[in-house]
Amino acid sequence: MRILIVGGGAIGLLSARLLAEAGVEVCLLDQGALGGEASWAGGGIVSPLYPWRYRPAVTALAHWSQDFYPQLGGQLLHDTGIDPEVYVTGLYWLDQEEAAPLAWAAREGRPMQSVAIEAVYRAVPALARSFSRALHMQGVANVRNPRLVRALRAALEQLPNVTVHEQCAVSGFIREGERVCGVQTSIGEMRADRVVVAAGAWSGELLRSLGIALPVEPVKGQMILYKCAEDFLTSIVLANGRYAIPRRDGHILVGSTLEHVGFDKTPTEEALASLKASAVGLLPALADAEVVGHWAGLRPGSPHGIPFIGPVPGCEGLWLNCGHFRNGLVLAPASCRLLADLLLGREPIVDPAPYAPQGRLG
C-alpha cells in the first residue's frame, strides 16, 4: 500500500513514521520546509493549557499522549541522536478556581492539588508576589518543538520507504469516480492508495476543492521568547490565560494571543506588548530581560478542539488528521497512533467515533 501525506507538520511527520514503521511505503509533501508552521511556532506544552475545560475526546487522546511522551523523546533521542527534551517540569495553575480543575482531576485519576502559595514561592522563587492560591499538577511535561520536528525529519530520513517533498503545493486532488487516488501539485501530480490531509490550518482550503466543508480554520498566535540562567524558572506557571514555559538551557516562552485573522502571520508590535506585559506580570525580573525572539503561527481551529481523524464519506481513499487547535503537539502520539490503527486494520487505542469525519463535515 503506498500512502501519501499532505502536510509534514508534527501530526503528518509523527504519522508517516509510524506508517513507514509499519511496512507502508510513504510520500510525505508540505508547501513549505517541514514543521515549519504551527508545529515550530507552538510551546510545546504536553497538555491542555485548561485540560478541565475540555470533552472527553480531547481528554482521551491527551492522556495517551502525556503518558507516552517520554518514550517518544528516549526513542527519538536513541534513533537520531537529537534529543527533543521532553522536559518534566510539572505546571502551576495561579488565582485559578480550583472546585471545576479538582473535580476533574479527582475523576480522570489525574496528579492535581491545591498548593499553598508560599509553598509556590518556594518553589518558584521568580514568581510575582501578586497570586493569593495555586493548582499544581506534577508530572507535566514541555517538549522542545523545534528539537522534536529536527528528530522526527531525521528518523524519517532513516526509513527507505519514505519519500519527502518540501516547497511543494497541492492544489487539488485526482478522483476516479467517487475515489480520490492522489493529488496534483506545483511538481506534478501524485498518486497513492490513501491519501491523508494532516495540513494543519490550510487543511480546510484543501478540501473545499471537493466542495467538503471542513470547519478548520487558521487562529493566529504570537509568541515571545527570552534568555535567562538555566536556574530562573523551573516549572511552567500559567496565569490569565498566559503562560512561561522555561527550557533546559534557559530560554522563557511566553504566550500566547488567540487572533482570528485569517492567513496573516505578522508579528504585529500591539502582541508583543501585551506579551511583555504579561511575560512582567509572572515573572518580574523579565522586565530587564531582553526580548530574543517573537513570532506568530497559525493553529487549525476546529470545533471544540476535537480533530479529525478517520475517512471522509463519500471520498474513498481520503483521510483526515487534522484540526487539533491548540493541542496539536499534546495530542500528536495518540492522534497519529489512532490514524494508523485505523488505516492498518488493527485495534484502536481509543473509540474512533468521536473523532470520525463522519457526519462532521458540511
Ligand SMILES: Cc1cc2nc3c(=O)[nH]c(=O)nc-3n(C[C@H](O)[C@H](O)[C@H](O)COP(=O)(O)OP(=O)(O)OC[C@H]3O[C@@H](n4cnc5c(N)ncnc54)[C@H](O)[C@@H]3O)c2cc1C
Contents of the next structure:
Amino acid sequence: MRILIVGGGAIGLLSARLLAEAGVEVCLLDQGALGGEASWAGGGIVSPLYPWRYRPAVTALAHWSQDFYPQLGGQLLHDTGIDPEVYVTGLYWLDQEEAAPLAWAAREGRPMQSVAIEAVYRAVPALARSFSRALHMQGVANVRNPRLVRALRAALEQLPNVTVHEQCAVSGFIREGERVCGVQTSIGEMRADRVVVAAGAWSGELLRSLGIALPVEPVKGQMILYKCAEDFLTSIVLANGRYAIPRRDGHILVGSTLEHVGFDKTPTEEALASLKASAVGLLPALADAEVVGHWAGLRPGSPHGIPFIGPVPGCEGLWLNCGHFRNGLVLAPASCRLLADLLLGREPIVDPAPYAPQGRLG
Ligand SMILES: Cc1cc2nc3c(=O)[nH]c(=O)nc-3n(C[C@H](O)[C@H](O)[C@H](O)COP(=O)(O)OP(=O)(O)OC[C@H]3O[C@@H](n4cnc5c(N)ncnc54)[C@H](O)[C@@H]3O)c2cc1C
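Given the form predicted on its own, corresponding form predicted together with the named molecule:
Then the entire complex follows, led off by the chain already shown.
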C-alpha cells in the first residue's frame, strides 16, 4: 500500500513513522519545511492546559499519549541521537477554582492535589507572592517540540520506504469518480492508494477544494522566551490562562495568546507587552531578564478541540488526521497510532467513533 500524507508537522511526521514501520510505502509532503509551523511554535506541555474542561474524547487521547511520551522520547533518542527532552516537572495551577478539577482527577485517576501556598513557594521560590492557593499535578511533562520534530524527521530519514518532499504545496486532489487517488502539487501530480490530510490549520482550506466544509481554522498563538539559570524554575506554572514552561537548560517559555486573525503569523508589540506582564506576574525576576525570542504559530482550531481522525465519507481513499487545536503535541502519539490502526485494519487503541469525520463535516 502507498500512502500520501499532506503536512509534515508533528501529526504528519508521527503518522508517517508509524505507517512506514508497519511496512507501508509513505510519501510525506509539506509546503514549507517539515515541522516548521505550529509543531515548532507550540509550548510542548504534555497535557491540556485545563484538562477537566475537555470532552472525554480529548481526555482519552491525552491520557494514552501522556503515558507513552517518556517511551517515545527514549525511542527517538536511541534511534536518532536527538533528545526531544521529555522533561517531567509537574504543573501548578494558581488561584484555580478547585472543585471541578479535583472531581475530574478523582474520576480519571490522575494525581492532582490541593497544595498549601507556603509549600508551593518553597517548591517554586521564583513564584510571585501574590497567590493564595494552588492545585498540583505531578508527572506532567513538557517536550522540547522543535527537537521532537527534528528527531522525528531524522527517524524518517532512516526508513527506506519513506519519501519526503519539502517546499511542495498541495493545491487539490485527483479524483476518479467517488475515489481520491492522489494530489496535485506544485511539482506535479502524485498518486497513492490513500491520501491523509494532516495539514494543521490549513486542512479546512484544502478540503474546500473538494466542496467539503471541514471546520478547522487557524487560531494564532504568540509566545515569548527567556533564558535563565537552569534551576530558576523547575515546574510548569499557570495562572489566568498564561503559563511558564521550563526547559532543562533554563529557557523559559511564556504563552500564549489566542487570536482569530486568519493566517497572519506576525508577532505583535501588543502581545509582547501583554505576555511580558503575565511573565512578571508569575515570576517577578523576569522583569530584569531579556526576552530572547518572540514568535507566533497557527493552531488548527476545531469544535471542542476534538481532532478529525478517520476516512472522509463520500471520498473513498481520503483520510484525515487534523484539528488538534491547542493540544496537538500532547495528542500526537495517540492520534497517529489511532490513524495507523484504522488504516491498517488493526484493533484501535481507543474507540474511534468520536473522531470520525462522518457526521462532523458540512
Ligand atoms: C503558541 C502555541 C502554543 C502551543 N502549545 C501547545 C502545548 O503546550 N501543548 C500541545 O499539545 N500543543 C500546543 N500547541 C498546539 C500544537 O502546536 C498544535 O496542535 C500541533 O502542532 C498541530 O500539529 P499539526 O501537525 O497538525 O500542524 P502543523 O505543525 O501546523 O503542521 C501542518 C503542516 O502542514 C503543512 N501544510 C499545510 N498546508 C499544506 C498544503 N496545502 N500542502 C502541503 N503542506 C501543507 C504546513 O506547512 C505544516 O508544516 C500550541 C500551539 C501554539 C501556536
